[in-house]
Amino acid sequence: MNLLELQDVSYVYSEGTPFEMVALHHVSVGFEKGSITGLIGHTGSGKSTLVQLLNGLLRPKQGKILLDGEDIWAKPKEIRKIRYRVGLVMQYPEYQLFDETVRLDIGYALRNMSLPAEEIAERVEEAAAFVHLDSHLLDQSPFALSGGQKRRAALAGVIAMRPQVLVLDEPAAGLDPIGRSEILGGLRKYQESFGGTVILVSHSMEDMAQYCDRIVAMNHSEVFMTGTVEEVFSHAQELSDIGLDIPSIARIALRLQAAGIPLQGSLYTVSGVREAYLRAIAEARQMKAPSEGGDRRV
């Protein structure tokens, strides 16, 4: 069941003026409930346009967009509610902090929608909890923090209002691999806890592999493949006509095939593959085994 639809959504900047340029183009696709979705595409595909028109910063110039079944902009002077019930996390959101203190940062959105103190403060710890930002952090200026602490405040800032849907633009962007895996990581957590329906775009076939259940591809303003994660990378050529690539251990299993080694499985993330070596492995030797032992008969 989708949670988060488009139907039939096109966008268009400077419309009517000399640079004029289609964003999107006739795009219509659905998010499922409590899913992680990845969002690929190369630099210019509309991915940016769609993440924005989710929670209301852009207004399409045709088509629908359905949060539980009901147009967003059915009452326009509502949308900021809708922003409540989609959090969008843009690339690069520790430029957006700006309160006193990381504590305050977080709660402001919270602040806003009018909760208790009590359950204000329980938010705030619990997001920066989901976002690995330790908690003597809280009570410093977000401008006293690090890249990556002031990455992991904006993210919990979001977090913290626990969305129905959570947009994420690039959150890893930047980071190193231990800071990547603790922020995705979290986002994973979240949906479990809160049954979320997360939205991910990166350019990391690796993260898209790895933390995400569906795969949606972009190409020039349309929706050019849905699917499951297998389903869409096991279509590698098509994705490098377009200038999209698979996983690098991907790669490597398909090499592995070639070479005869009868790989099978989920072969889109370095566990998945090791397991179906270790597989394949163990099965010729079984096979080996009694040719090798002979007919011990009298």
Second form
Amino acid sequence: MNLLELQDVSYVYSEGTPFEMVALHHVSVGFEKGSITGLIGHTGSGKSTLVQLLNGLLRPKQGKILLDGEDIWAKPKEIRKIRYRVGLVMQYPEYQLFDETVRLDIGYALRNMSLPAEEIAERVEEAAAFVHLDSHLLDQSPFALSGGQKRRAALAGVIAMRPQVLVLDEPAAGLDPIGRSEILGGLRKYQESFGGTVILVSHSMEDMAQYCDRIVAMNHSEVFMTGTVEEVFSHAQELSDIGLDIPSIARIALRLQAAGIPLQGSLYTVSGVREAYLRAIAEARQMKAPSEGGDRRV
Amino acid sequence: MFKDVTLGQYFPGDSVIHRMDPRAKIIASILYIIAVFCARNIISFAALAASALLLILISRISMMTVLRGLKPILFILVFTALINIFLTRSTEEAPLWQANIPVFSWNWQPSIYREGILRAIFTALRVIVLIIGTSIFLTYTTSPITLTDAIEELLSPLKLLHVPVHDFAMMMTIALRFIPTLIEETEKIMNAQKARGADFSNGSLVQRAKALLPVLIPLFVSAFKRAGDLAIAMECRCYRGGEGRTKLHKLEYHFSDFLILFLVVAFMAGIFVINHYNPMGIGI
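Please supply the coordinates for the form predicted in complex with its partner chain, as a counterpart to the form predicted alone shown previously.
Whole complex next, starting from this chain.
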């Protein structure tokens, strides 16, 4: 079932001026409940606009956005309630930190929601744990943190709202490999423990293959392709035509297949290709073993 | 929210005015301002209005854009017009309208005179023409960088008095350069805080001012950081002020610059002459 759905949504910037620019053109797409959906597309394809429409930062010029089957703009005065349900982490969210301590900053949204103090304290700790932010950092000034820690604090500030849908625009951009896997892995954990729905914008096809269930590919303000990771990445040629790519390991797998090694299974992550490769070797050995009678290496 | 403000924005183009030397444009707009303030009767005001229209046509900036640029000053226009209408008193003629409103023991007599209405119309027209003239000559048709270049050139005689003209020009360039960046950043931060439930448009004035803190603090932090980064980047390229600095694009006067300046001077002189010739007797 689709928790969040766009129906024929269009968005135009600076309508009626010389700077008019169509950002989304009749886009219809659904995001399944409890899934992690990756949103890919080259720069300027409309991803960021789409993301800002999802939580009502922008209002569509045409079409509807349905959350749980209800139009989010049915009551424009209560759009803030929608924003608590659809949490958005913008690109490079570090700049949103402002409060005296990290603890207060993570609790900013919760205070806006007028939650009781005990619940705020509890949720702040919980959110900090999801993003692997050490608890001794919570009482420091956010401006004293390192870049990676700031990113985590900003993420926690949105996760603390316990949104039904968590939308993240390039959450791991500019982080080191450990930071990447901790933050993206934390999203997996968040999704598993809350049954939350996650929408992840990223340019890294490797991350997409590893963390997402489904992929939406955008091109020129329109949805180009949707499907499971396997379905989308099996169209390598089409993706490269619109300036996108498949994970490097998937390209290696394609080369291996072209060289006559019969790989089968999920060939989009390093571990998947490794397993398929080992299986192929084992099968090759079994085929050769009866005829030659030895255990020669392939 | 900032996107509708066209006042002070630069619109690239290739009209006669766009191609003028920026120094000539500054001088032309100063002369034009003098002409605007000297106009005294209905004919000279008509000439002003015609000149503003002519400038818009020559610069090929769309009329809509110019009108939208006037929106921010609408309040000032209405306010001054009301003041002029109600507070102008003439000793020579009878009021067109007068009321008696008792305020406690004092009798308040708001009255409207013919002169007040004239003053209101002329002042509004003067401000409108002033804004249109200066923005056509300067902001709409001149990029901020060339503008500061021109200011530096025009003020360069002050160097003899040890005024750091170059440094002022550089400061102005940097300030102008970063206005769009800061606006963009403000919108970004506002969006991020809105996503966390910030509410900037409801509540009392105090509440709204408080709601802006989560925007202002990150904005200042990043502005200071940006300033530091910029200083380092400039030092890395051995920037050390104006001494011995040469320019890639040297400003040069052309014949057309002198021609336009001559026309503006002629226009100014024309206004002076018309001021003394008032066939209809309508003027201030």
